[in-house]
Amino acid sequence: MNAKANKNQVTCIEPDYYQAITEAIRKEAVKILKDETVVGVVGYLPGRRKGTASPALVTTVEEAEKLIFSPACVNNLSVYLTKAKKGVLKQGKVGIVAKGCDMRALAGLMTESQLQREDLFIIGVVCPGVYGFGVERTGTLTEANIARKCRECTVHMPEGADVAAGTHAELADLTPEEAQEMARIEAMPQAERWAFWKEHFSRCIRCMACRQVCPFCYCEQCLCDKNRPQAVESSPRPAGNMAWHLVRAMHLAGRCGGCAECERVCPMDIPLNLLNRRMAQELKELYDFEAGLTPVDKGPLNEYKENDDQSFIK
């Protein structure tokens, strides 16, 4: 790596510290397969592409074998135990590979009974960035291509996991790309900033990436795709598209761990994490509430306080 004088901070993260990170998973993943700790492994194998990664489930060591972790590595895994692979959980208890956003939903999804923490074996892996959306992948990170989300990551460290894979390393000096477009939207007059947010949903085609690519989004059925009674418009039209947006923004409020997957696989670049971060601050603001690593008894808009913020009550 190539290194300032802050040795946790550096100016490009090299390819060599991702094979580290790939050894050491392929180490303890192919350990907990053969004594049996575990029935599979969800992790990255490397893509069709060059310089791609794709989810996967892995079951025998040969397999574990070719597991990686790249900048590429940058889906949500946790998804794959509330929907594609739902019934993997059923066979035994489960790896997972899991950076600190992905450890927040997991934490998230815990909080609210859909997995079990004695169900996984969580191999965390200390994650300096992955790479943002349609960037060159040069197998180096650097500021020209790492996400948006990560320039502002806390959660480098992947508290909480059975095992970890790397040392801590970050960029330096990363602009906070998304902390000033959220400041810029903030200081809109209302009218402007109700303009901006409805120019974007209107190109909103409805195809639902948004909720299938995230882990909070496990009911068997959407509410959202009911028509008898049709609580949202399901046809890509301005009226739908705003109350799909704004309804999910809120049922997310107080659960989304930022993994900023809905946005990466929007097809019309919809800003959907700076909604979703506002929410986060929201809530933040009015009850000292941040989704964590950890799982907690309830969110705060799942319980009452006595001392809540009760001001909006005209």
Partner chain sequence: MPQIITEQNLRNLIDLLVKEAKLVVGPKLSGSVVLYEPLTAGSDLTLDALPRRSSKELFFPICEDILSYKRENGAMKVNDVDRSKFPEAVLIGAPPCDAGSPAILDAVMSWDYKDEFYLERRRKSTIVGIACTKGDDACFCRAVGLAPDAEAGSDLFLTPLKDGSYACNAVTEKGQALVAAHQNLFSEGAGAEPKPFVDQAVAKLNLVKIKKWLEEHFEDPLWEKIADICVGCGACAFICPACHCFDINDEGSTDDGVRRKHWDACGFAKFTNHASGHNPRDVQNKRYRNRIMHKFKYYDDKFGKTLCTGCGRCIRACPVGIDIAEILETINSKQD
The other form holds:
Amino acid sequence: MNAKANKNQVTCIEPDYYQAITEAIRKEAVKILKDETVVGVVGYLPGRRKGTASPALVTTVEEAEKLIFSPACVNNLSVYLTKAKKGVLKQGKVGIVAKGCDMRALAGLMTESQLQREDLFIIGVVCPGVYGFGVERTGTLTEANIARKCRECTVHMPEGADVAAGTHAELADLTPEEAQEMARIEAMPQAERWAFWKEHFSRCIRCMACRQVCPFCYCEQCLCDKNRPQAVESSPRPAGNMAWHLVRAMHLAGRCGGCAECERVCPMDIPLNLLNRRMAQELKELYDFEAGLTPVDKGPLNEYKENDDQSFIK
Amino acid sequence: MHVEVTKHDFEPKIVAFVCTWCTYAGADLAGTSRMQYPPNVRVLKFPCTGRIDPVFILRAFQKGADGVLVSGCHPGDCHYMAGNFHARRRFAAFRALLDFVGVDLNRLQFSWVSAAEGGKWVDVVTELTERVRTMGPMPEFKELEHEEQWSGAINTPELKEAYDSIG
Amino acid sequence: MPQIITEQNLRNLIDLLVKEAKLVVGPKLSGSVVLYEPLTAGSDLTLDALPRRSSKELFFPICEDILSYKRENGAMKVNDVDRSKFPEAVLIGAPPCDAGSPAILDAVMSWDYKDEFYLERRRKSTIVGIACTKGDDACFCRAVGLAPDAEAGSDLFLTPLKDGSYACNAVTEKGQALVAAHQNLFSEGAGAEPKPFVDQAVAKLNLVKIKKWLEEHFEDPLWEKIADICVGCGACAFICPACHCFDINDEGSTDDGVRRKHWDACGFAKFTNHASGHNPRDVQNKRYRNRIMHKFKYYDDKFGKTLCTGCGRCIRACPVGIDIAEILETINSKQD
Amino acid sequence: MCKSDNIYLPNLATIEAIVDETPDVRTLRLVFQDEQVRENFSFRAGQFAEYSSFGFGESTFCIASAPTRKGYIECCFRSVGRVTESLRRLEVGDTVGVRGPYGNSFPIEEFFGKSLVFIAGGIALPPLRTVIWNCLDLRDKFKDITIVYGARSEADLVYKHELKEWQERDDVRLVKCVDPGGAGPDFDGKVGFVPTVLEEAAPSAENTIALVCGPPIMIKFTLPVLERLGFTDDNIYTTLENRMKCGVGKCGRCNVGNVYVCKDGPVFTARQVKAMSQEF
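Could the form predicted in complex with its partner chain be given as well, to go with the form predicted alone?
Full complex below, order starting with the chain above.
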């Protein structure tokens, strides 16, 4: 699919490119706020530190004129529609700035009846990629500072958005680091795989950032909170950590949109998206399901076919 | 009378999560028919395989199971119409996940055993028990249970090891 | 006369301390991140990056047993944890923003009721601080009254010199004892010039003024604005050198188990939730307000100290880019 | 148990008696297993303790028995959460852990020579019951004692047997009430909300201390009534509760503004409560 887009492949994406998206977002946000299509727009505002941005809900034209899009706009804003901004949705339609990967989350949430399409005005971003963690934030996106998930992005175009900001461009010849890492892990002997994950999970401090930024973790009561009975040990020790991350991966199987926010926010750098990716891969192989940009009737684990594979069952 | 049984060095702990309508009845049948099967298996009864959450399997391993069996009605026979169809997909995914984090899937068996299949129950349990017996105890999750973050451990084994190697 | 230790000798010192069976904790590469972890050799020490988690965990572990219980012959028995088993420890290579945190936390852990888990570990540890010559745009230790060369909290303080060695200042008796016990690794001399410190983006804050503003503005539109985007994770609190909130939980059966104390965060929705369902801090901005208030007002009210060392970890780690330095600057710049 | 400096270590106590106050409220009478603890344990009315149900954790309740009655303590709780439900499953003879006593207390000595009005709603009687019995045991030190107690329904009234006892005593004036719709056919109290009933009962504010405890909504409407009756904020006492874990001012969750309920409270005067950050 990307082969077609070769003419748009460049070695670096200049700040001008993001500036153009910024202008387009501002124009659209101002318009929909002015004509009262929406009660607010969830977008990005610049942060204090150079090359940073943070999510914001803007409700006035003045604020909307400050919205930006830059490689620092890493957040998946759809999380706000199921968590903090739930209340906003009750007041009316909300505008949301969404990259392709974020739109998969929106589609998934619509599949699960958490959102209605008509409640949203989606300002899609034709996104060439965003920064990885701890990289140099120069304003220009290059192979050196692009996020790992963006290296294999298949959703540069936010199809199905109400408007799209930006023109297609992507970095050329990106190595698929995550796919390579997947292959590396899969090729490991089983004991080594266990050791790999054990080491990662042991570092977990259960800050729950992975859960809190996940658009799909909208349960009111989480399995890893204190429960009766307690299925997952709630204290941050290796045993409970392992159980927590496995349970989380399982709960996201067939739902995760692959925005990799869990991995990005992990203060301990646990490669959580690998788990999600493994599950996605399995569901693709078994049931031909892929998280897409349009809502579906049911997720792969909420439906079944009578002739599903059962070679593993005696 | 006491039946003489072969003594093994290692008796694996097997936890079986079964649905009450088919497999539990099947196991019952095996019992009432006086069929012999390894006493290593601890049976836990659920309304349906659809109720058997993957976290139960994790929990079983964590609490010392060396092998886990999940068994329910044959496809199409579910008392609740489709519980086992859903379970089938879920377990297929869960297997992939366990494999990915390095758990040996030979310790986890799924099966369909109907109320009439006392013999199949015996076969499944025996096979799993013997397979796990040859594999030996499952150390991974159990070890994890006793591990602490370094700061919470009073004297970590790693440290001890380090001291030994330097000393 | 200042003492000088070469980098090699610093690493040798670690080797020696490890041989003495001390728990030597310092920045170490663990996977892809630098963390404070037990060093097994001098070569483990990594001074290139600020560890992701603060050094508080040496004194206040992520999770620790506080007692165990067991029913024996029908009678419940509670067993204390043998705190005499806590190892003698040396924390090495902590910058002032980490080395300074125990000096702040001692107050809450020892007022009236004394948390012996923390205090015993404190008594048994020596802190070797190191002046910070790194830093990035999230650092703001100067703004909260510390400095890259602040010795507060350190027993022995190292200043990196341009020739790669370190000037040592034994701040406390513990520090002197550490030097005296390994005198051959140190030499006397003036040493080279110190490495320069990095400039910080945040100007010095008027903490008195901030506290006064907080006192008068428990209700303020600012709170709604800044915590609007907080997703309620505990990353900021867990990696903070000064956050000390914890939870106590039983793990085990009714017959046999342990009671554990582990980190908790005021940002979690269930932190203050009553069993009845009533929650005094029911929305995220109240919880975030509590975080700021606790650090810059409540702790000062109670113990005369600010519960922040300006390490900037929460700024770097916040999933949604909430910047505590920016908030403090905003408050600092308010006219009334 | 040997002396330990571990502040989180509970003393073991045996459940000596269980009383079901309402369908979901239960009183446990606890006796310390260690003889020394049993003899030396002393507390003041208003203090609380951390009760543990092993395997489930700890829960915070006031000590509901009177400090003047030695040899045992009582706690009273509604089973709503993990720990309380597990405590409810325990039987006579079972063991629980008790840490405490913690917090401040009602300054009973300062009340000597004065009249007292107790106002409680629902499950909030236990924190005042300790004071009530404390004062009744020292009856001649006080002038009039009035108790206004209300609950949602007749079944929700706790300490029914003691209410009866107080009703029969001629040195106590008990006004009990239930919310409209909550009275059974034989109910001998008043029907109405606590603030209204209090206003009707109109105890004199002259040389009188009011002790109020109840759900936030009751407190909210009771304070103005007390004010109309002539009580000053310094003469109104209440006891707060918040989620607590450590009980000793470390864990950081029970604070209301800069006030730690566990250390600075739980007993406050209305003046202190009004000065707090409004976050409870």
